[in-house]
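Take a look at this one chain, the form predicted on its own, written out in structure tokens.
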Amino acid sequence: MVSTPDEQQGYRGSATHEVTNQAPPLAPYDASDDTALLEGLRREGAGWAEEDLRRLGRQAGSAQVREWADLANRHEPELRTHDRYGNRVDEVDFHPSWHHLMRTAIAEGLAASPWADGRPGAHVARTAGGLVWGHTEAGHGCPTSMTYAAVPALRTQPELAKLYEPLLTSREYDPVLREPTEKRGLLAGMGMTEKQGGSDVRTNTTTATPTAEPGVYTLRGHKWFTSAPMCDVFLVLAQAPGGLSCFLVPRVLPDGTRNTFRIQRLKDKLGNRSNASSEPEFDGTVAWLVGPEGQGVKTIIEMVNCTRLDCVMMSAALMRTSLVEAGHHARHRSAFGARLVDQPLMRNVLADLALESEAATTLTLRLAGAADRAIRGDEGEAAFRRIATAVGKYWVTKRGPAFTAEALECLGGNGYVEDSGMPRHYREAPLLSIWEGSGNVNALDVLRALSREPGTAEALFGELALARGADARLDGAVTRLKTGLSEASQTTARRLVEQMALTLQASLLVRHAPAPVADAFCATRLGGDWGHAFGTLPRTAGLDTIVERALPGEGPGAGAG
């Protein structure tokens, strides 16, 4: 005999879809609501900005802006070489959720408008700003953070400067292509690379040709990773007959037809999908010289620090955002009997990953401070920028992999599905060490910095003076280093830096965190008391404090909501 639905349904007892064990939404939520961050904020000279951050924080932990991360990212940038009619217009295509994204990033002063701010702390507010927008998602970081760093170098000609500068710190987001003077605010990407050479620029093989009028060339030749194509200007590193050196190119020339930049394809990337990356073509690409002929490279360091200072940045909101998500998921699951963030052992883990994460938070702000000095003359902080910055850029960078890969693994099976988000953050996390000069690229420019630029290394020792004697293990560091500065070589230069950025991690806890979070560090970090993974702190770690300072909110302790 057969039963009928009303029967099975009794013998059920319960709807099989009824949901029981999962973790509420995490949006709404706070991104700002972060202890380091904030004192962070207040000590390196931007206090004044924490009501902005504060409410730019809870506009990033809506679940408006969750939505736009995912759609931008759901829905790739789509290029379109011509019209219908044949006509070439090498213009890319991005969804609306892109478009909102970056019109809120370009009006909370996320782009170049630190520039034309004249407040102390303006670019340590702007790299704060860029921790906590960054919980949303990281592929439009690339034509905000080029836009920032083209002001500086682009200073090196003021006549170019004084008509492109205002309206490239401007709030304003005006993303449709037409002569830039006439827009009310510009983007600005870089074309460095090339095919054969990558981080080795100096190989580089597009021409620049002088043309009758003085200062503009034309040029001709094939970029290799040229993100953001829809930005408005780029700076680009071509071969002039007095060698390497910077142009500004203009999507749209001043009599308002389309400059020669043809858009071969878009790259097929492992992460950073809502972000265009192209190869762009140069022939007979009118071009403005940028600095001295033959002086490309010293035009563009100052760009290269202002844009590895963003890497750092994003890497540390990478990790922040995916410590959030893991801390949500552990207060409101639960396994054998007790919820996840209960368990001793996944308190370990988290207690770890926050560990990693404010450090490298707190370094990332250090670094906005010494630049935001240096900026305003102060040579001391620029000798300090110039070394730390790339140690900060090596060492944060290479930890972003291995800690969202832990992060997606305390949500088990639910982390390695798309839509928790999680996959996203771990395919972005890589590129961040890769963009602005891999790792042993920035090795070795920290190598050259110490043989170059003897005052790096002053200024580096100078700011660890500030927390020597207050941790044993902390001094015995510092020793080790100046041995091994003394035997520094390529081989080792790996090495070296890691140490470097270990130690000048532990000296700021130290100065500025409460005890148990430096006394963790310095054990697990500098005293070798500290497994291969994850979630090996000792059992004297005082890991409680350090949860309850990391994980926002309700606090670890909380019921589930």
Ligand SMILES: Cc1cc2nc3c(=O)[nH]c(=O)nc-3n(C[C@H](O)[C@H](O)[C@H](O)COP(=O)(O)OP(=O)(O)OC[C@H]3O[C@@H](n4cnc5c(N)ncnc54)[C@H](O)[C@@H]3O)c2cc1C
Contents of the next structure:
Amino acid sequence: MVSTPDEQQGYRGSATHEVTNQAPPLAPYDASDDTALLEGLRREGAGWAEEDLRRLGRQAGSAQVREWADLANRHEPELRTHDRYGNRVDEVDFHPSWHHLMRTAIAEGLAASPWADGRPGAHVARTAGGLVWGHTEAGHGCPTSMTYAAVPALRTQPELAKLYEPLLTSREYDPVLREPTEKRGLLAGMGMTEKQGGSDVRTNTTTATPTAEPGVYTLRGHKWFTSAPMCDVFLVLAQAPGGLSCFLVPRVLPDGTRNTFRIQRLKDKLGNRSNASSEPEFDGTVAWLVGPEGQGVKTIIEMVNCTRLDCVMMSAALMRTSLVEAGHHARHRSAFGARLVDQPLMRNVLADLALESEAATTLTLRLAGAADRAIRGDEGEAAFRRIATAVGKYWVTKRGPAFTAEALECLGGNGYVEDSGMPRHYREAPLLSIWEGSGNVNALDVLRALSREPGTAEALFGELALARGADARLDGAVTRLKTGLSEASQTTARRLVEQMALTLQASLLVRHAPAPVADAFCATRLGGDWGHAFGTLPRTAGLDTIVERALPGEGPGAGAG
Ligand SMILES: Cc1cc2nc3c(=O)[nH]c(=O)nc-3n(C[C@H](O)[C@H](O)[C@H](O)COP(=O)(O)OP(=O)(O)OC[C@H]3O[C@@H](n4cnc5c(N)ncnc54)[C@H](O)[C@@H]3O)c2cc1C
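Please move on to the form predicted together with this ligand, as the form predicted on its own is already shown.
What follows is the whole complex; the chain from before opens it.
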């Protein structure tokens, strides 16, 4: 490394003063050093993946990977619509750091590889990996998530699945644009949202015209949002003669020629800046039918079930990484004669954030366990997954922006500065409650599940019953929830789903977390002994135990920086 002129003269930081009381760099650290995560991994049937998870955690917390995350977000993807001769190319160029992140994530099984892994717990292991790798940066989690989620939807068209699934589940990242079957690994995206409607996809105007060849159509129309447009194949909704249908659209056709996939522009977004989100147009675009005509929503919902879990996972990961940053800063920064972590009010803030983070992580892993068992044919878990994923998507992603804002504030002014990485987490957080069904849409989806699939309520209350008698506040919340269900309406859907989420999180913590964690969660989130901001835990809460569980080695008595 080349030293600066100041360093050559022996200055450290500045000629006018000594730099003191700034936290040292957090990296290298182990992003898997998270008791709630490791306990959840074992409980949900993927203890066998622990060694790999620990290795991934050290990698995620390394200075090298943190630099990739930073660079991939500073050097945003650029759209190249034409080549120098005026031919359309529709290519997106990325910083090399993006490719490093993608290559590692895919090699570590964070895309679609669990579908090719027969081991019980394979989907849990992937989710736990996402919780750990999510400490890096969220943008590249979009294509890996869509690739994971495309597989169950594609399986509704077995001949297409036979061809493409082995490549989607590959652990090789192959970013070169080529005919899909000639590649070592594929990425999948999805195109549902159009200008006139995203949540209400029934308003899609893109048309699908059948050709003489069975199952082959041509598309004409547009999408308003299609992320990761450099993917190899896309699941796209379009109006066929039989109604809204799902199609597979390759960017390169089997004869090696380019399919028509005109990228009009890339979105200039609040966050998620490493990832490209595009506006494509289709005009004579070749597409293959996936699932029956007219069953597009039913087909693509298989994909959405998986991406929704990933939204919960990514929100929980953002919470955890923000908490780790906040705890690190509080441990090393002193104000008014004591380290911040030892200031009682800062301990209250950190403990409150730690409760929220553990509840999010524990719920994420429970949902991943349900998905894993449902995929292997467990009907009870399928019913639980159906309702609890929508509940978790609504609530955990809603908590993300408030959580990341509070964690950012723990770093004071430093937290507001890009170098800290905290602004990136803060900007990312609201996206997770927008895509894959915005807040209202998820809340209404819970009502839909309750009315159309009564087994889902049974599965949820069956889960809650496992904690019956352990905490009076929890028992009271379950009783209130039953009343709430009988009065469910669109107007009050958010109230109901919030109540469901908190009761479910509390039941999981009562069953699995140490008593002070469960007790403080029940007292505040169910018992009402709480304010409206983080850091309002009651005096009786076991703050030290909560902080030490969440931030090992960061509590009182840990070495001051
Ligand atoms: C960065 C980014 C990347 C994206 N990538 C993709 C992608 O790759 N593929 C893709 O298909 N889409 C993508 N999207 C689109 C995203 O999924 C939609 O924006 C989202 O589903 C909401 O749809 P909309 O924008 O049309 O809003 P609308 O559907 O118009 O919703 C606006 C608001 O109204 C609420 N609302 C809707 N219906 C109701 C109702 N019945 N009752 C009460 N409230 C309601 C919603 O909750 C929301 O708050 C992306 C979006 C972003 C921001």
